[in-house]
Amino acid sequence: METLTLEKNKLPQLIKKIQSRYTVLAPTKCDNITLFKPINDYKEINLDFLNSKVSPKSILFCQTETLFKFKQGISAEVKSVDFPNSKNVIFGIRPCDAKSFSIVDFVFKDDFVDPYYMNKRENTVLIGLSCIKPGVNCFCTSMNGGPAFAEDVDILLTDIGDKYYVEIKTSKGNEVVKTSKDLFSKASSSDKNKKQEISEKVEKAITRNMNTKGIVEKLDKIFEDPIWKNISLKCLGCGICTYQCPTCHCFDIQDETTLSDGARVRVWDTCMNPEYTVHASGHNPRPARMNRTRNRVYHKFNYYPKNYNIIACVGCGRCINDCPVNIDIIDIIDQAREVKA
């Protein structure tokens, strides 16, 4: 679609115009970490970041979300939760995190449509920001993505010096831009070449990669291999790898009640918790940490590709960066590939 440029000094004006029609959520600095939050003023935005600590997945798939409320007793009733009417713009989302939305979409709109997720998804515009410096554990290029990958955003901005190269990818993106056309200029061939040069330079700076060729078939053959016990020996079972992952989507349902009033609430959960798979009978099909460690790997690199023809990983590196015992998903896949089966 259309390509434009936006001078950096005009970005505050663009944000202000967008705010007249949308709620803008952007990367902000909170206690020395970057998180995506609703902003009131452009000055709150922090664009000097590698990636947010918690992925913006939490905007669409909330960490805690009320599904409905109810009253107990003689006057028992169920009250639906009203969906918000506001439209959102997630500004500054990295390409890897935008790609994660396209992966998680399969869970919430494939066989059964989840109205809580889909309402937010359909009313959200993604304005992506290309990476200009990869993290030490970034490997998005191994996951069919890249630092300037634009296929999962509505608009992509790439820093090319004193301005941004702007790629409008969808009708949603075009809707945002058309009310602020006076702020943009048509991109020249020189702008395009500069954008390409910068993107290629950043891509070459990514030093880590994961070879996933044939991994689905390989994992089919080594399910019972001792490798999984060896890998799980270091694991603490804290679940940080899953909570930080932009494609993990495990949740629990809880009823929170007082004497008469209550609410059914959905909260994030993790398959690394021993209680996660406990049946009502008390049986647990994944009783040991080895079972749960293996399941995490198989879910992303075997089960998900079989069901949806895509690996449930975007190469953001959060699980590697934040693991307290330095478990590395790239190393795990490398070890799995080396097993003789």
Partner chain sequence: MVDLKKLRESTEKIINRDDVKYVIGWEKGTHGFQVTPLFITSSDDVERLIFNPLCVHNLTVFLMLQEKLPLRKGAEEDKRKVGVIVKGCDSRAIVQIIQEKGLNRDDVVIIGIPCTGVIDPKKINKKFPNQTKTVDIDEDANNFVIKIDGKTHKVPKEELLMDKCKQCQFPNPIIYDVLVGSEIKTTGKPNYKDVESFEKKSLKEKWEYWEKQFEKCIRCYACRNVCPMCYCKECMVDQLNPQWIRRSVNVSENTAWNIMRAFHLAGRCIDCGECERVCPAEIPLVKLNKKLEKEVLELFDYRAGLDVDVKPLLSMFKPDDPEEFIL
The other form holds:
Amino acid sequence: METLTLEKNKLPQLIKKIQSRYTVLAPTKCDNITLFKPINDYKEINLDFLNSKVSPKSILFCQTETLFKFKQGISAEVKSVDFPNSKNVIFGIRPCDAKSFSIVDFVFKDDFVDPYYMNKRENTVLIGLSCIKPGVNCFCTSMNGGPAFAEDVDILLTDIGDKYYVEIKTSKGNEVVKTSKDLFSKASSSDKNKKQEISEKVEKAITRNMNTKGIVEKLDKIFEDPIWKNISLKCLGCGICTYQCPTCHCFDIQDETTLSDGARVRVWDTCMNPEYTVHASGHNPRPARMNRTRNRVYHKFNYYPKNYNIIACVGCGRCINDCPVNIDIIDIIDQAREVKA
Amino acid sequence: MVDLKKLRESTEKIINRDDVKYVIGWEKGTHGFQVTPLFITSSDDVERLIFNPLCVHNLTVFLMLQEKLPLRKGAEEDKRKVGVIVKGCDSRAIVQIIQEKGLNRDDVVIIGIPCTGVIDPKKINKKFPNQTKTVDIDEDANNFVIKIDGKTHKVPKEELLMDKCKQCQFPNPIIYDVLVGSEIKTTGKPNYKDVESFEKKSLKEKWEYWEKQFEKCIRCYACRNVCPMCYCKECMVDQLNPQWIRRSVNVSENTAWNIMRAFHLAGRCIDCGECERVCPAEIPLVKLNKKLEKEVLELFDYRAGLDVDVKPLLSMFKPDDPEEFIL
Amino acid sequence: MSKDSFEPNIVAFLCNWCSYAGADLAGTSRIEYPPNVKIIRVMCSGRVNPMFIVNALHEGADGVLIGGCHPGDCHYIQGNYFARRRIAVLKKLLEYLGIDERRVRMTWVSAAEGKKFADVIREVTDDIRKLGPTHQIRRSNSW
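Switching forms now, from the form predicted alone to the form predicted in complex with its partner chain, please provide the structure.
Every chain and every other molecule in the complex is listed next, the one we just looked at coming first.
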């Protein structure tokens, strides 16, 4: 829509202006890891980060979400929860994580519109921050994204030295900065070139890549192949890969009660947990770890593309970084491609 | 440093036995300083086997992770043994599990490696950030020799060793069938300085510290799954009736979970440090385990995983156990 | 709530054979003791899983008391010895986390010690009244 520039020293002012109308969530240092948290002051923001440990999906799709409350006994009643009217800005979201929202949107507004997610989604503005230094396991360029990919954010800032190159992509984004237009200046074509230059340089610095050509069809043919068994042998069955993943969106629903009242809550669940698929009868259709590791790959690279025509991976590399036993999704896809079907 | 050739030879001998299903070792990982568990099922796989100071994983956990799935009609259970390569600390896990009768000694073939200490992945990734290609690592008496892009870096061991290795008392496997290499003399002493200095804080300070830590927990249960000692068929945290701990993720539930995890390791933790290594929220879990180790040593003069014939700490007692706290 | 008016909520796990009978004796002997204690009868103090204690604190107890037979008198020969070990370790762990270890107490009360039972309850209640309510691991229930 519009391209501007912002002097770096004016960023605190901009955040302050935004804070008067929005709740700002930004990367902050929590002990020794970086997480997205609501901030009160610009000083809490930590922009020296590769990416947050847990993906910012946790803001829109909370790990614990109350669906409704109830009272038990004679005076039993059900109370719905109010949706807060507050508007949020996620500041400093990486383009890959922003892309994950565009991917997960399909699930949450497909045949049933999930009000809990969608309400937050509609009231949240994404101010992205291009990566200037990729991580070891970043491969966003293989997943139709890039370190300065602006399609999924409302505003994208790119660090071009002494200032930020600002791309306002949507009217939602425009709304955020409309009261602080005086902080910005018009972008010149040299600014634009600089941004181009930087983003190309960063793209080149990304060393890992995943070849997904024809993977959907390929996976169809190798469901029963022994590679899944081999890959799963070293899987511990913990939830790191799925909890950290920006596109994993499975949840469990639980009633939490005291004697008099309670609530139905939704919490993240992971398909790596054997309990995930256990039926009420006690039967488990995915009894072995092999079935579960395979499911994670298939969900992202086969089922999801079949349903929504997009691969459910953004190439953020979190699952590779944090897997305790080095199960590497790039390696798995490579192995899968090599199998003779 | 272990002679890789000898290790591979011994492994090959074991995998060629008819009564062995597979041998668990390590192989090169996919990037940077990663090393990954390897399941050797035939002698062809043996050449992938490596051992270097990056082999942090406690492979004992895979003995406990073996799945016993329902068999098809007429199929017979594979009762062959499993081989596992262990360092000193890992072997204590096996001893402890055998003690608890979680594992039958005859079902495992243990290849022991006297270990001179492993590298803390966090420390090395901080020192050499952004390593995509896999890296070769060697060691001499006091240094790690790291070859990156043709350049050789010599780093003093003290700088990169895992904290547990700096005070290791049991570098030699306690239990094994084959020992590769010769035993190492030990100088390590149990060191509880960290624990002791933390104990001196006030209750309020302590709680503030742990509250901040437990707040970060995302309850992925990686600490539990990677722990060789956590092998209950159904973990108490997964139980629904009664539900001890809710699935909600908040400070109070996370605290209860972490108390439960820590307590269940009282007198059982063999200090391999895997839980802290894998924790994505970087919660200092070893600090909790160490405290219990210290208390158990002081109260009951007991150390986990040293003798197969001793009873587990909490399933025995002495009539004169300390009881000054009892009213 | 001011500290003076704070009435602690104490859960007591008492063994069926000694402590519970001791509490019973205190009652039948009409010995008065503070009503802050909620008794849960278990078959043996060795039955008290440390998670019971954590769960009690979690669900809103300000203190937990475990009562067993005197050493050597256990109906199951050794249950109370096992309990003693566990509680000793648990207390150290709680203290380390910043939860006052005095919130978890253990006592030996025989079936003949109604008076001792009342004394113990009085002591524990006074102690915990001074400590005030637990806030560390209390379940929030704020959905």
